[in-house]
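Single chain ahead, by itself, as structure tokens, in the form predicted on its own.
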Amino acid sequence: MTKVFLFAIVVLLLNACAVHAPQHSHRGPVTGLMAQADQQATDGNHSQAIALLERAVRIEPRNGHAWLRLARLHFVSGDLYKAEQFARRATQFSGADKMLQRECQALLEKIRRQSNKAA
């Protein structure tokens, strides 16, 4: 009867311990080449952060994140279209993030009057 009791709390103690240990987040290849994107940015390299951006969302083409930065990219970059396409794309894929979709509509608001201002 106590080993049962024992290896009862040793189970409990186990699970207890499994739910709250700290998770780790998984670095995947996208998540990499997202942060070579935004280094390559901050260089000025746009042409460069956008190819990777493009190969992120090749290989994860439902991450709305990376469309997101390759909308504002485009968007930097001057070529407005684009940069709708993208954004428009970031805010199909960003499910229930709510702060990705303000991200989006805001990007997408100043895409609207950066035309109107060339129009």
Given for the second form:
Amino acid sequence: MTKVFLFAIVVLLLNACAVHAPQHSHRGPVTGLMAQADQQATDGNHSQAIALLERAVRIEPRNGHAWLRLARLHFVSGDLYKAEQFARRATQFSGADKMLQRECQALLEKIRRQSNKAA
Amino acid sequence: MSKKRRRRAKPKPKPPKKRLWLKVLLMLAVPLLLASVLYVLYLDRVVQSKFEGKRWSVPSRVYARALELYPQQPLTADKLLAELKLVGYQASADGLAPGTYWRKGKQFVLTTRAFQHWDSLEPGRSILLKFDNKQLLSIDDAISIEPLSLIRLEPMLMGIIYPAHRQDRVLVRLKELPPMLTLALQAVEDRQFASHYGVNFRSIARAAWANLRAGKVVQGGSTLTQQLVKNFFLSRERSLTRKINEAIMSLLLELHYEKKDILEAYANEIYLGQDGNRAIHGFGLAAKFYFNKPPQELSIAESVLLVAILRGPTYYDPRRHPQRALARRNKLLDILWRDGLLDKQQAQTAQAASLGVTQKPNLGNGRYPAFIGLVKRQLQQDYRDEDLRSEGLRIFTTLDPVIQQVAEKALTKNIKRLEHRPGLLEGGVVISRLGSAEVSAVVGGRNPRFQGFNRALDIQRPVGSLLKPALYLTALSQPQRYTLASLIDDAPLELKQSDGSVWSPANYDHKNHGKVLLAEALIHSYNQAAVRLGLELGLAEVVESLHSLGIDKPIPPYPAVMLGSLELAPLEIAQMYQTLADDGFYTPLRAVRAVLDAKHRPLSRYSLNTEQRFAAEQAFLINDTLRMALHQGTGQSIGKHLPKSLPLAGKTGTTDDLRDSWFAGFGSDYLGVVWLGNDDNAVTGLTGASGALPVWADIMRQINVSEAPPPPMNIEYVLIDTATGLRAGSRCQQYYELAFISGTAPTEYAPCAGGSVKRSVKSFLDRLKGLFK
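The form predicted on its own done, now the form predicted in complex with the partner chain:
In what comes next, the whole complex appears, and the chain from above leads the way.
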């Protein structure tokens, strides 16, 4: 009986950790702005998405994710040169984040292919 | 006979005199009538065209950046308080009314006002903020206690760009005014407003009778319409013609427009005060000017005070003559109660209220003339000066008023300490944010409120060693040929110039240092090594690097350019160092984010742009060396006292005979450039390290808060022996820990670290030779 009780307590505690721990890491202001920007981009409202991402960059100038999103928006709007420059900046801020590095590389590769096609 | 008969047969003629009169009268009356009709038609055109067209030249309003608030933000409670005061928040018992705050230690409750930012509408809300010593811990909605992740305060109104007549107004719609304001206005100024046709003859007669009895003008019989016509269409002279014009135009105005349009025009036209040479017009601006509130928030007492003032804004000035203003306000409150517009309770409460006038905002006099100068410069490509002055634009800038304050104080305080002859030493400062390249502060001189010469933008002075990083960056862009450990020659040299003269640059310490490490040459700013390296690289290459870093003007490819004979403004140096600080990415400096028109519709956006001009690793090598220059080299007098935890880096600039003192550098968040010198170019006796550096350090210490970003992935640090440029060991006497792009560091060990002897002896001999040269 005691064992079951202890087990229940442990489970509850672990649960509490599971619920609260991620909140701090994911509820930053920049994360929120990026989510809003993604929504605006999905709705086709590019200038609003760019405004939100620039606000994010102002708060956290070294946030590679925000720079990468800006690069993607420029890519979608067909400005390949800008897209490439922003993607390079994003790479610069990716640090040890392998996932982000790969995303930057993938975008740069896409830009290269697109430019070759255009040329 | 026949003649006689004929005469008799005709009717008896009227006396010729009488006929003539009639003729003359007719001849005169017809044209007179015609002229009058034409004149009235002309007035009608005047009235209509002006009333239909753009009624007012509305100045542009310039806003600072809006402060963002979010949990874990590096912001102290005191800094927030400084910001709240600048934006115009007032302390209150609970902080729950818009524009007020309540503070207890490290906790705030404040209520923001809804604000239409350039990119979105921020709703007004009450929030609870908790701080610790270093940061903002949390933001909660003060009503629902829900945690919030990001809030934006309304930005400070930092400046106004006026039309030539310097009338200032903020246009309001009638529905934005509190009802009591318009009711009181009519009750006091024009009781029959709702029913008359523009002119109220009964009230003119009554006023005339009162004036006649008193023997002087004691009462005016003008309606609100006439007052509007007088201010809006006519000159200030007092003549019968003007009175007649006024009456005709009032009737015409009433004929064409509705009462509410006339009242709204009146509410925007009326003169309500003076702020230096800025004239305060309209209730919209007056509410802000006297109470620092939007008109919607005015209380009954405040609304009635504005009506009280308009009879004589100088005589009843509530700041200068509070007793007079109070007496008139309370008299008007009595009238409103007597007329049944207020009940007794309301009237008494309002009469008991204080005037509620806030301190005069220091805006009209131009609080940030140097920054406004930069804003105008950025906008002049897209807007005519005339439009900036009259179209009521809303300009959203990047000014950070708190940083501006820090920079102004640092410059003023240090100049007073440093100057030899009081009142002469001048200076200029530019501060910008890394990443976004937004300019945060501009100080144009020792008196930051002075509207004149803007030294941050307009002074052109030789920049001394500030250009050297471009030279070394050019070298490091060839990583196979140069690293920070390359040995370069600091031996003296003589150059024959095109005019036949000989130029022999010397080191600041007048010593020759022989073969030195490339890093060392930058850290100690050796001139001879710099010129030799420049010639080796080719001056055209170095000039190209300077352009890539962001210096736009033509640069003559003379060797003296490497030692900073080029004349530049602090702003241009800021652009160059911004590219270094942003890891080789050129990002144009911006002072304006967006411009909206008077109806909040977007006109221009100045969005973020960036372009890679140098490899990030190469920029990093320079920046890392500039960090060492500050702590161990030319900047060490101040640098060694700076906390090690602050990742600051920078370069001194000193010119011949100590005329100009420069420092340019950056931390983890901001970049700063400081120039000190005399306007007449007299000797200051200051080096870059003794003059500009203390100002720079004073500012940068306070505004850079982030930790140093990690170096790029492919950077490694290696200990390098100073004498040989080879790897050092524990027995080496002098060495530097230098950064290298992976794979480019020397592989050999110096003799002191057990390496080959031959090279080290050669180098030692070189050094010796250098000493005796």
